[in-house]
Amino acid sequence: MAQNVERIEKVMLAAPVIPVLVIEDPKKAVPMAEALVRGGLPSIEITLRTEGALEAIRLVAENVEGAIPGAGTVLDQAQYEAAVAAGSQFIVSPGATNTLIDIAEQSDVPLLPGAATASEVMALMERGYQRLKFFPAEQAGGASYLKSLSSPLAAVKFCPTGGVSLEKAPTYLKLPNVLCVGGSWIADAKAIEAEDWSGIEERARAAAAISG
């Protein structure tokens, strides 16, 4: 069973940037997501790095109209199933294993697996995957490296994540094999903790306006 390209592309093409979030307090998730949606960024990746992450996903899924909540840093079957049960509409992993791909094939919720090398990309292509996360983007070679993959691996499109900033995002988005980027600068932990919803909305608007 191949990747559901149509469903994952809906997530990737909703806006130029997918915010990547670390949320400690689930109570802040709804106003944060509302600010992101108002700013034009509906796809929201909440990473499973905190105890409150699943509850945050659930609250966004149930209460924020227009949001497309997803779970990031998903590493195994238990996390995948818990994220889906919480209301995730997409799943993101920093890498990929055969076990994780097997789990994804049994789910209606699409997986965006990570890859950082040509060999990793080719292995995922063998499993029917053509929409991937390029991670960690800056540390793995940045835009110039990703551009070098565009010709030999032309069927694959990426969401570069890791070290991507407002200044660097346009360079990635100009590449023929990039559909969107993932970024934590729009709503970092400090802004969420301070409940800086207006600032998050402003940064979301700037991100939504980025063009390649």
Ligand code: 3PG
The other form holds:
Amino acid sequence: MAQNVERIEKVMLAAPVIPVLVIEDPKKAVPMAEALVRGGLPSIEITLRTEGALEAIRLVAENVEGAIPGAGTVLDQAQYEAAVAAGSQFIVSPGATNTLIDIAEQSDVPLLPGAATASEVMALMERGYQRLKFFPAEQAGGASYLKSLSSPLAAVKFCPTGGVSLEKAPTYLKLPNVLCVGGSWIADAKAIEAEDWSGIEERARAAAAISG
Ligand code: 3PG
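Go ahead and give the structure of the form predicted in complex with this ligand, now that the form predicted alone is out.
Time for the whole complex; same chain goes first.
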């Protein structure tokens, strides 16, 4: 079985940017997600880097209309299954392992695995994957590097994430092999902690308006 391209593209094409979030206090997840959705960013990646992350996903899935909550930083089977049980509609990993791909094949919830080199991309292509996260985008070589992959690996489309900003996003989004970008700049840990929902909404609106 191959990647469910239709399902992952729904997530990737919902808006130009997927906000990547680190949430300590799950109680902040609902107002934060509401601000993101109001601003025009429905796909929301909550990273499993905090104790409250799974609860945050569950609360968003149950309470925020229009949101497409997903889990990020999913590294193993237990996390994949817990993320799905919490209501994740997509799963993101910084890389890819055979174990993760095997689990994804048995799940209705699609995986967006990470890759940073031609060989990593080709290994995922062998498993039927053509929609990938390019990670860490800026540190691995940025938009010019990713552009170089577009001709030999034309079937593969990416969500570059890592070091991407409002200023850098348009250059990525103009590439033929980019469907969306990911980044934490819309709602960083400080903004969430400060409950700056209007600031988050404003940055979401600016991100949603980026055209490639
Ligand atoms: C991460 O590793 O947290 C994500 O890739 C987001 O990266 P960023 O904070 O550089 O946007």
